[in-house]
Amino acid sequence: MSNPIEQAYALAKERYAALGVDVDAALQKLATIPISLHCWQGDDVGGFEDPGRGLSGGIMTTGNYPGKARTADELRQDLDMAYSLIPGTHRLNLHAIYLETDQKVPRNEIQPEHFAGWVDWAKANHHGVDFNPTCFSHPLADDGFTLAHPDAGIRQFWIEHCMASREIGAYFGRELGSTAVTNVWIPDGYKDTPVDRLGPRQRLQDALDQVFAKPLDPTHNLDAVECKLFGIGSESYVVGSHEFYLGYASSRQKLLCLDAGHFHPTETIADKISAVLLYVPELLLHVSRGVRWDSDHVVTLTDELQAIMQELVRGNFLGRTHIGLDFFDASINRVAAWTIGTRNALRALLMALLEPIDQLRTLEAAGDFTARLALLEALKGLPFGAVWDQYCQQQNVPVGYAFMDEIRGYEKKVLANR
């Protein structure tokens, strides 16, 4: 006799099949979609370049939950634990400050060799790796400016750092046989209202053109630029605004990164997806949860998260979108934060894949908005949870809340000893 999970799944399949939804096909599709987990959740964005230095450049982590990773090996160990609790095969999003070296290396001189340990780990565990220059937490970024800095020498330092980061992204793509997305985000901006809004943006445009001047094989590396509305220390003016980077990405045909925590708290990025994909080749998403300000909370199964994933599926945009996570919470178990956030992103994707999209489109095209609304609301009561449980069982990861038993055991055995 089948177990309760399989029994519930069989009944759920019947309910969805009545609406023309192939549940098995949805699960097969979900298994092909990777999420890029962000390394910085595991150590509070500290990195290994200069562990004693505090965060700066608009970055702040709150909380002091015990057991954070102190070395690359500990961080990889924690990541392994998180991946073991998440269904599917996923990627890693790595920042430049997570290099491994016996001596301090200036950021504009980082080389692929400083990330060889990450390549070996990724190969052994079948992970693709994405990359980011680190334009914060550095003496040359303490005044809040990097690529748009008025000092040409400081600006050149950051240009060279971003150029080196692109080469490392290409190294990951080449070595792992999986294209890396190298994403440029800078904190540049003013706390109070500036007089000259144009000058910094002119400098940033020129700096980015220098960063991207060297062509790289797109099968190894794709370039992305990330916008922001406001941040810590840049409350009144951000050089790299949404309008700036949308114009830059569309004119240079780069990927545009939309971070769910980088806009007004009442503004969702879901509506932006179909608009910007008319003009840029691909999207990078940093899925996060802003709370009142750019606080990057752990992703929960909110209406906003569901709207983002629905837009990707309804618009057939999954093939042009790279999904990554971006939050850092030091107030709770860090492995649990990864696990909860990633599982929620996947749950939202599954909910979107289970929509009877053809039927919904037909109703909308016919102008039957009443039936469209009724069907969308009816979907909210269908047994989605039974399908998710079956997917977790198929992927040999804990079902439901059971992953917390594994995390508590790991905390006692590993994290408590740090």
The other form holds:
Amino acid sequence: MSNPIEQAYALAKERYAALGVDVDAALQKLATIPISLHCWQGDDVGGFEDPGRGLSGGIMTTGNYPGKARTADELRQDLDMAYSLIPGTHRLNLHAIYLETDQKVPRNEIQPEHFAGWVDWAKANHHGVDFNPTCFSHPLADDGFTLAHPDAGIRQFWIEHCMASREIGAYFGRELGSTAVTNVWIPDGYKDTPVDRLGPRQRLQDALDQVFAKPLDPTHNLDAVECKLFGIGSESYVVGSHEFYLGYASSRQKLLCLDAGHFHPTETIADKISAVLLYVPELLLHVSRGVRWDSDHVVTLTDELQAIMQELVRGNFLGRTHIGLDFFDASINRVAAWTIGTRNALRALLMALLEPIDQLRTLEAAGDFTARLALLEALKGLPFGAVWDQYCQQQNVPVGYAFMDEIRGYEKKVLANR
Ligand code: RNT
Ligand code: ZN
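Right, and the form predicted in complex with L-rhamnitol of this protein, after the form predicted alone?
Once more the chain from above appears, this time first in line as the rest of the complex follows.
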């Protein structure tokens, strides 16, 4: 035991054991939890359908850090780099605009074959894949409406796109032997106060029912819906609000997607998890970090992130929750953004797995709130970092800040030449 990482780990293990926490079991558990990395951090939500087209739909990237991926091969190369710096085996979350075709394919005609390159790559690298219809950055979405559009023809176009996307989700699930979650998010809403708040919601409800009409094998594909409070250009009204989708997911038994940036700035999603899971079968999380608004900053190790992961572990909800990330920062190295954000999600998960939850529950049940507070605060001073370092070493990824050496090397060798 000459290695200082292992020495620190052995000491940390003793400290946790004194509280009844089995650290090795926590690390074993952590290794089984996949995080779905969002492909869109790698190219500022651009996609390959129409490289010249800017991002729309009320979301925005800022910054022009050099080296963004311009092709699927470049994106996969960057993803490979990020995954090599993140402990564990993780998933990829793909958007429909990341298709690979020689000729332009209308979004309502996308087919599994347009994603065959992703399947080959995912198979070779043991990644499960999740999927999303892209209901933005498109001429038929330019007036801010898609599935809830007042024009029946445009609505139909987006319904068909979402139906095609579910089939592609099922294709990934089947090919990879790992269930895909296909998540529907639409930007639909009004900049200024509408007088008819009901009509668009009725149209959305009906459109979604058409999208989901065809039953798909749930071992291949699961459907999720994502709510939002506001976007750029939809400040006054968003059709797919939280109440809308909670009701929809609950009545249709769909997965609900909770994005950490999609609520009022002082509202956090951690407290919602135990409530909504009483009514919906499973959850999808878009772990993100809003700064003053839904700004999609890289996830850092905040109290909020810790609270989310604590809820998943304390409530035994991991088996019913799909953890995805959703941030896009174009002002820093994009491979580093993935690496930092995903490692933080895992660090928060590990912290949660290292809680003496039985003891905390006993204290709470006994009404000993003094001891509950004291123990929760004492936990914050335990040598968590030594356990995380050991995990990274075990999983053959750089320990601590050392991943930046790899990022710098990659930037010089690969990104600088783009
Ligand atoms: C937008 C939603 C949505 C997107 C991605 C690109 O506010 O969070 O999840 O970020 O689909
Ligand atoms: Zn999201």
